[in-house]
Each structure stands twice: as C-alpha cells, then as structure tokens.
Amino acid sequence: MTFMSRNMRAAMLLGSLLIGASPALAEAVFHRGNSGEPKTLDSAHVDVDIEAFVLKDLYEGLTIYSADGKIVPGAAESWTVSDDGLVYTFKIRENAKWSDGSPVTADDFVYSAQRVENPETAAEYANILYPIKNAEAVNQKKVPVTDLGVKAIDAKTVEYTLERPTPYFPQLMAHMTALPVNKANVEKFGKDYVKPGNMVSNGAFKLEAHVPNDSLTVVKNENYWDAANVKLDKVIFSPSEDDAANIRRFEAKELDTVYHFSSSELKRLREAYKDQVHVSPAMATYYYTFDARQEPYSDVRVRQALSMAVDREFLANEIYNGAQLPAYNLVPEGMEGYGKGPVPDWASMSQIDREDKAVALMKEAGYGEGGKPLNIEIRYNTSTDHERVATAVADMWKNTFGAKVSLLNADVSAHYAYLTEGGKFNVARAGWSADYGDPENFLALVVSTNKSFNYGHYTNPEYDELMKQSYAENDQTKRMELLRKAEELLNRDQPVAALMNSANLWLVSSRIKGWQDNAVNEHLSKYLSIAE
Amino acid sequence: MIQFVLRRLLSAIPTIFIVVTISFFMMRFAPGGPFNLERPLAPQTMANVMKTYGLDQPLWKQYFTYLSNAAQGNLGPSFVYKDNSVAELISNALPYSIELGVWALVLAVVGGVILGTLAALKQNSWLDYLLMATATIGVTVPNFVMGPVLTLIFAIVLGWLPAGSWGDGSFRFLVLPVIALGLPQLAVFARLTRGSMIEAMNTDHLRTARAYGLPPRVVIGTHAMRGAMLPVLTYLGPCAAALLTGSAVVETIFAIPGVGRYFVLGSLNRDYTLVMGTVILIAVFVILFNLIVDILYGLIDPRVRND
C-alpha cells in the first residue's frame, strides 16, 4: 500500500464517517414554546391561536400566510373569482400530497367543509365559514349537508359558492377551520385520527409524538410539495400556560420562542435580550362596553363622557409598558383597503381638554357632581393586567366625575358566560382579535342582531342598515366607505370605548432565522431555520 | 386482618359517592361552563355543542348518567381536551405525578426523620436550633417561590440542571421539581419526628432500657423510634396522597405533564368531567393511603393491633 493510497483510504473512511454522522449533527430542531396545550388537533374543534400554530404546521389550507403575514397560495396554486364575487374556484397544486403520499384532492376540501358545517360535528367555529352558500342552514340542520356550496369540479379543482360577495374569502381559506382533513384517514380512525401514528396531514410537517402538557413533536413531511425549501427537521412545541416558567426556560436556552407573556416583564426582558424581544401591533382591540339597556349608559352623552375621560396613553404606556397602543376606534390598523379607520374628533384633543368636555357632557346628562350620583361597576375577567387597567380607569372616573366606582372580576369562563347570556352590567371589559383582516370582523360585533357579542345591546337602525348594505356591496372601495361610515357612528355613539390595540409579544432566540413580525400573528415554522 | 381491610374498602364506597355528589353539584353551580370562552360561541354552535355533550339535559339527568357511567368505570369524555377521554388523560398523566411524588416522598420521609431525630438527640443545642429554624423556613416558603428560585440558581445562572419539562425522564430533569415538592414536607416530617422523639425518650420503658445498659443504637433505633413513628405515620397518609396525585403548582412551574395540572386547568376551563375524574382519583388515593397507614399502625403498635 503506497502512502498515497493509505491516505486515500483514510480520507474515504473519514468521509464516510462524516457522511454517516452528518444527519444527526445537522438535525435542525426548533424548540417552540406555546402558551398552552392545544385542546384538540382536530381542525373542526380548534378556536385559539396556540392551536392554530400547531395545526398550520401540520395542515395546509388552500391559501396560507407568508412570513410577513400576506395571503399567498398554499395547497392551491391559484384561484379565480366570478364577476359577481360569488364563486371562487381554486386550482389545487398537481404535486400537493398527503403525508402518506396520496394526492390532495378537491374531494378532501369538500369533505372537510361539510364536516365542519355538519351539526353533528358540533364544530365550535362553524360560523366563520357561514359566508359559504347554505353553510348556516346546514349547520342549523335546515338543509342536508350535501347542499353546502362547495363542490369538486375535478380532482384538482374545487369551487366555493358564497351567500354574498366576501372579498376576504381568500383569508377565510387560510383560517384553521378551513384546513383540510384526509377523508380516508378520518373515516378509518374516527376521532382518533389526530393521534400520532394515525394522523395523515398535508402540511410542511407531520405529527411524530404527542405527550399532552409536555411536548408535541412534528417532523418534516417529505411528501410536502415544497419540502425542498423546508429547512427545519423537527419542531417541538412545548406547551405551558405559565408565562414566567416559559421565560425561565427561554433564559435557560431550552426554548427558542416564548409567546404571550405579561407586559410587566417587558422592560426587564428588553434590557436583557434586546432584539430577541418582539413586540408587534396586533389586529386586536381591548375595549370597555357599556350596557346600553339601562340608565345612565343608555344616554349617549354619558357613554361619550366616560370614554373621553379615559387616558389611553397612560394605560398603554404605564400599565402595559408600551406592549399595547392607545386606541380610539374599534377597528385596528392594518386591514386591507381600510387603512387607519376613523377616530372620534376628541381623539386629537389633549387629555385635559377631553376631560373638560367630558365633565360638560356629563353635567348636561345630569350625572356626577351636582347631579344624580354616578355609581359604576366595572366587570372584567380575572388577570393582573385587567385589574390594573380597571383600577386606573376607576381612578380616572372618580377624579373626573366624582363617580363611585367598584370592580368585579370573574374568571374568563364566568365573565363571558355572564355577558353572552345577556346578564346586565354597567361597564364590562372585552377584547377581540381579528379572525381575518377585514373591518367587518370587528364592526359586526355591535350589530343589533348579534345576540352573542353585542354585550351592551347597542341598537342603532342606521348602523345596522349601513352594515347590511356593506354585505350586499360588491365594489371593494364602496364597501369600505360604507364600513367607514358605520364606524363613524360607533365613534359618535360610543357603545364601546376602544381603549388599546394589543400587541403580540414574542421572545425569539437569535438562533432562529426567518422570523418576521406581522399583524396577523402567523408564523409558520416552514419559513424558519436555525442559525449555524 | 383481611376482614378489617374489606370492611374499610366497603366503607369507602359511600365516602366516594358523597365526594362525587358534592363535587358534581358544586362544579355545576359555579358560573360559566366549558364552552364559555373569551371568544364566545355563536348561538347555533353553542346549541350543537351542548347537545353533543349532553349538557342540554336537565341537571338531575346528567347527574344520574354520570353516576351510572362512573360506576362502570367510564369517566366520560373531556369537554375541553377533546382528543382524549378523562380516563386516558388521567392514566397518561398519573405515572409522571407518581414518579415525581414517590421521590419527593422518599426525600421528605427519609430526610425528615433523620434530621428530626438528630435535632431531638441534640435537643436545645445549636444543631437543634439550626435544623428547626431551617425546617420552619421550609414549611413557610411556598413552593411557587422555591421553584422559581431553584430554577434561577441551578438552571439559569449555573446551568447545571434543566429549567423544566420531563425531558427524556432522566433524573436530572427530576432533581429540581423533587426538591421543590419534597422540601416543605421534609420540614414537616422533621418537626414531627423531633417532637415525638423527645416525648418517646422521656417514657418509662426507655428509661428502663437505658438503665439496663442497652446500647444507644438499640435504645434509639429500636425502642424510641417505634413510639416516635406513630405521629409521623399519621401524617404520612394524607401527605403521600397529596404528593402522588400531583401538585398543580410544581407541575406548572416545571412544565411536568402530571395530573395536578389537569385539576387546575379543568377547574378554570369548567371541564366538568376532568375535574370529577381528578377528584375521584384524589379521594381514592386518600382513602387508600389512610388504610395503609392504619395497617402500618397495627404492625408498629401492638395496642392498635389488639383493638
């Protein structure tokens, strides 16, 4: 053996060892903190963001969000809309496959939509797909499920007929409720199709293991149409509802991301972790609603005065450390075609001028100092932050109007049960975050026919009429104009006092690349990679 | 003996029945329900969901349905964690809680008895004061303070141990939660042992044993210890039941997937069946451990055996 050949052999041996070892060395694992255990992995039953984070890694809708939060083609490569805006036709990618290698077909989407609207499924979020023709009637068991306006034109073409023009329909198709399930898979395993080993999915990742409350592991799906561009091998979701524990695990470098923590931690974390702390404005509004059914809150002047007297800058900056932004109108910024919505005229005044105006209005209404006594009870769901906000607002109303303010808190379940079941109150806290980036999603909350969400029972026929017109309007510019007019009415009537727009708070380790903050708070793991 | 055990087991049935009944109605009278979420359900959806879970039935009917199902070992589906039945959730989580609890119990009993005995033997010395002062701190510092402090020191600053999760189940993942869970109980055992040990040392038969010139090892290890262990045993029953059925606080702080978390999450989410399941589990454990303690009494104290 010559020196040369010996070296060659040694090099080959070393090379083969390296090649053999490299997959293990190079395995890219993302430890993704999630602020709670998903209640289910069945897309027909999910309703919160932490579930969407997991499901959207596993399944892919016809449309998806890009890393910067824009709607882009997902399982569909393209789509067309009929001139009247009532028919959407999606072309599914030829190479879209399920994790078992079978093709993703139009039938899968038809089956999935029917399953969600079928009353027997009892899907919690069925109403979000009500824009689809007959969806509501199917869900109410008035017509058979086969009457749903979704049909397969051919294996790779699916057509959705709508009740009314819905310009945000492509956004709805990216919603977790619109994710497809594999018909054969669901039929074979029943409700156990969500278990590791059973689940067949069409997203960038597939389910490998799941220990509830400990970890949920997904691995790269080699059958995914864009697998070549997926850089992570594995994502381990670690669920914990304890923010402080999650932060500690981030600090111990066990988690790469932490979602949703108390704003009181913000200052310290910013000092310690600088640009690893991400605060991005969210399409979400924190508001107080007034019970318009009873005195004195049925008086628009009282509502206006109370709303004006709230120093939103103080709430956002002092209580939330800048993790929320002051808001004066219900619809948050960032909706396509709507821009920044209208705000009340007093929003541009200084707080002192606002208070003067508020006192005058209250006096005119005959309440407060020198008038009828003002006893206000603020209801809120138990949380340190909400309590601090309520305490501050109580103080503002006390100082401005001499009001007697008391606080009443109940846990989330009891609080919202009381409000949705029509319980009477004075002032109550509520919040709403966008299901899709359209002002309608917020403005529909206070339509008089909205029995569940119009907690204060605000009734204004003029407002209802504008909303009704907007549903029939197919021209996007005109529709936005109608919605804008509707919101101007809300600004005048103040059935709800918008206080702040929330922000999404994330800790993202500097070893994670490709993360982009966006208002829709969509962060598919397929866009991310691990720094060398 | 067998008769005694059987009698006790039979008498447990009405106890569990009462516990189930009271918790069932208390849970139902709490405002809110499993489907009242921050984002409320549309009325039609709510109607569909209530029907699916039988919550549209009158309460008495739901109660009897639950009772008859539970009697057959069917604890029902979880209203919130929909992919699993309550039995599945609990049986998956229980091994984690038990493993954690057993280690914490071993730490508490062994450590507590040794330290308590030491303190009793050196009564009123600096060692006694030091141990008892530490024990007092151990009892008073709640584990939601101790847990984060331990994590800060050993996981974040020193980086020796993981800050949370069950990981691969190896012992290093267990060290901090076991300490956080076991230390307060260790302190209780130490104080109990010290007290009863001092009392036992002053009894007549011990004085006689010493007068006979028995070596201190035998006097303390056999005779004194036997009498001193009775109060310790009394506390062992409820303590073991509490530790083995999981601590919500420690499991949450250290992200351990045990039963304790379900109890709290279940209550907050109004997951009726899940809460009922954990309540039954805890009741069974308490009854079981009290029975074991009673049997142990008999082994240690002849007076009890003869009763």
Second form
Amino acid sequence: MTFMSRNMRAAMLLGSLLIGASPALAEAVFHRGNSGEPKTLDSAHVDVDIEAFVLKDLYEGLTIYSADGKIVPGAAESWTVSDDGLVYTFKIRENAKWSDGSPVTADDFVYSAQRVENPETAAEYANILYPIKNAEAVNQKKVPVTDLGVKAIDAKTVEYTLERPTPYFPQLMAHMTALPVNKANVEKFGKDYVKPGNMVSNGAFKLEAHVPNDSLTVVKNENYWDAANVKLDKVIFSPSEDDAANIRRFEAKELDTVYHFSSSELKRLREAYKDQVHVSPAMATYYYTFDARQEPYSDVRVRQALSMAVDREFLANEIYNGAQLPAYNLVPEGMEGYGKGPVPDWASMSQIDREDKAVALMKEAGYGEGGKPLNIEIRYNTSTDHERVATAVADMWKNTFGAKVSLLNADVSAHYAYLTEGGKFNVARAGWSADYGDPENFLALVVSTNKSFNYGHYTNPEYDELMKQSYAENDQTKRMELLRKAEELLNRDQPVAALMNSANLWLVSSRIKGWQDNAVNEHLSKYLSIAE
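Moving on from the form predicted together with its partner chain, please list the structure of the form predicted alone.
Only one chain is given; partner chains and other molecules are left out.
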C-alpha cells in the first residue's frame, strides 16, 4: 500500500477537478473571416463594411442594430424627439464605460461629432451627419466647429439639433461615423490611438492585437455595460480577399464565418453545407461609375450607350447564379414610402434592341465603328466575382462597339481610397449598401458637393436643386416625389450604371449560435456564442 500525504491527495483532487472542468472553462473564440484588410480603425476614416464589422465590435454608438437588424438602444438607454422633429435628446447609460474604466459621457459624443465634421480631420463620411445643424457649414469651413448642433446637457445627456426633420436619425447614430472616440486617448496618441495597447473603446470588445493582412484580435471588454451577456471571450478577424482560400479555411474549420464568397461556389456549397450557407436580400446596389471629368465619359450619350450594352440578366444569372438581381436604377427596392424607383425607358427593351440603340448613340457621339476608337479601362476591387463581371462587361463592350478594354484591380482598401481621394479613371466598379432605409442614402452619392462618394464627379445643378428641395420638404409624400424626379435625372444622365441589386453571401458554421440574416447586414459579435 502506498501512503500519500494530505497535501499530495489535495493536489491530485484539484488536478482531477480542473481536468473535469476544462470544457466549461475553455475559451470561446470566434474565428471571423473578413473579406479584406481594414485601411484604418479610425471611425472618422472608415467607409466600407469590412471596417464597420470590426469597429462596431470595438465601439458602440448611441444606438445599435439588434441581431435581426432593428435599431435598439446602445450606449444610450433611451431618447426623445421634439414635436417638430428637430431635436433628439439621448440619455446615456449610467454604467456605460470605456475599456479603461472611465465613464462614457455626453462630452465624448460632442467631441466625436465635432472631430468628424472638423475639416482638418478630412473625414470621408462627414456628409452622413449633415442632418445635424451646421454640420455641412462646419465641414466646409463656413462656421466654427463649436457651432455644430451637438451639446452636452449634463454628463449623461446629449442633445442633437437638426437642420431639418430626419426620421432616420436614430439609424444615423448607429453608423460607424457616429461611433464615439475617447478624447483623452486620441489626444494622447494622435493617429496611433488605433493601435493595440493604445486604443480605449466602449464596445463589447477591446483591441488586443493587429497583424496587418494576417489577423486582428479583439477580446471581451470587462468594463462594457452589458458584459455579463457577452458570451464570446475573443474574436479573431482574418482578412483575405482570396475567395477560394477563405472557403478552404471554412471547410477545414479554421474559420467560423466567411463573408462574400464567390457565387460560382454557391451550388456546391449549398449541397455540401446546406443551412450553413446564407443568402439574404440586401438593400444594396452593384454599379459602375463613369469619370465625367474626361472624354468620352463627359458625354451623356457615351455613358448611356455603355450602360445599355451591359446584359444585366447575364451578370445576375450566369455569374452570380441568381444570388443577385438585375438592376436598372440606383435605389434598391424596400425603402419605406418609395416603392420601386423609376427606371430608364430602355430597361423594358430586349437586349438586342438596347444594343442597337446603344450603337446609334455611340455613333452619334463620334465613337465606335467609323469614329474615334474607344479605349476603356475598368477598375475594380479584388474579388473573383468582380473580375468575372469586369471580364464579361469588357466582352460586351468589345462586341457591341469594337472597344479595346483593359482591366485594373486593386485590394479593396486601395481601390476605394483611390476613388474617394479623387483619382482619375475611365470606369470603376463600386457598391453601396444602405446606411439607413431611405432613398436619400443612395441619391446623395452623386450630389456634386459629395466629395467622397461622387467618384465620377457628376455635376448637374438641376439634380442638386431637387435634392436640396427634398431636404427642406417635411411632407413625406412630396419628399418622395422629389427624390423620384431626381432619380429620373440619374436614369437619363447615367453618371452611374446600376447593374445588380445585391445579396449578402455568408458561410456560417453550425457552431455559431445567435446569427440572424438581415437586410442591413449587421452582425455584432456580442449577440453570438459558440456551441461545441
């Protein structure tokens, strides 16, 4: 018989208990595929969804989206609206804190809004907050930043005064541009405040590590007001624009989710993974934009002809396997009070008739067979599907007009940075997902004063005036009529050629619980959990 000391027996018992408890104590880690590397983690300079997915895990606005895509209270526990619709007052949660334990205050939101609209910040998305009183004037250096219509009533109450009634304002407060930043943190580190070890955030997670083009790791924020209900310990974002590699990693169970995989794989994946394949309609438009600053794209006839010659049905059905729908106008369906927007008169023609009319227009403009040669470069962000679309469109333009078409691709960050910074181009691929459920969100893209997202620098005073009138119109029915007239002008001028209305494509592992498809494509990690 072997005798053990009391300490030895206690040690063995403790060891057995730890072994038995290990499954319950296992770290809950979500391996989240993200289809590209964020160009920044500064909310004043983000403009695409792959950046928003990360930012909204780290930071929380006054409002947020629920798992099913509805606006719900976030850092604010409640809000009220004045009778005239011009003043929104948000009550910030008493237990809302930054990751360093300091309280989230009304001054944080005042500072953050002023920082975005300050022209020195050069925020790409400053226009999203233009409904706030004096926001546009501040951003255009017409009035001082202190005139912005945001003020702290007390430490936990922030008030927003608007230029005009804006029914979708609570949606704007959930936008990535409206996320708060910690003033002391930004002032201490400057542009380096976004780095691990420096960043102070108020969301469900905090930044632990970031290896560009490899991984970005966030961990549970113990100071988050709702930390008790956050089930994940860690989220590892894996940025990659390689669709095939992302799918392989999902199949190898290295990734729990994959965003925006190639639609050419849709049939096979559905057969293999069934309900782990998610295809959900989105309020989003896939379009090509023309650089109106240079010939021949400054000629409306050339833009019309190029747009007409694109066989949208082929793109949607053959390239996207039905995961996209043909589109002829910029605003997708689903906007309350707007219905189905107007489309060009040629949308009802057969593709052959469209092409005949396109050839006639191009000849009238002096290009194509018997005229000046057409040399076109299509720019697009790296993606298997985007490449296939560009290749198909190039072939259509070659066959219809005898055009010589070349392709130029860049990673998503570089592509959009080039466009938002005013780089010249011929034709460029772009996409827009609704920031809020109102047609203005799409139609504002091509207002002449929109320096960030009017990529082709389209200018039409009549269009600008209609949009201006819509902002001043309080009657929703009349406002929608103005917006429809504005879209009719876009259909005529074709500064952008809407090609398809998009769907959100996701692979979601069965081990991920709490995932809900929604049209706004919002999927906060705080709602998710791991089931082994």
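Think of the rigid core as the biggest set of C-alphas that the two forms share within 1.5 Å after superposition. All values reported here derive from a predicted model rather than from experimental measurement. Numbering follows the first chain given and starts at 1.
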Check, for the two-part rigid motion between these two forms, if K274 and H210 are grouped in the same part. yes
Need one number: degrees of rotation of the smaller rigid part relative to the larger between these two forms. 29
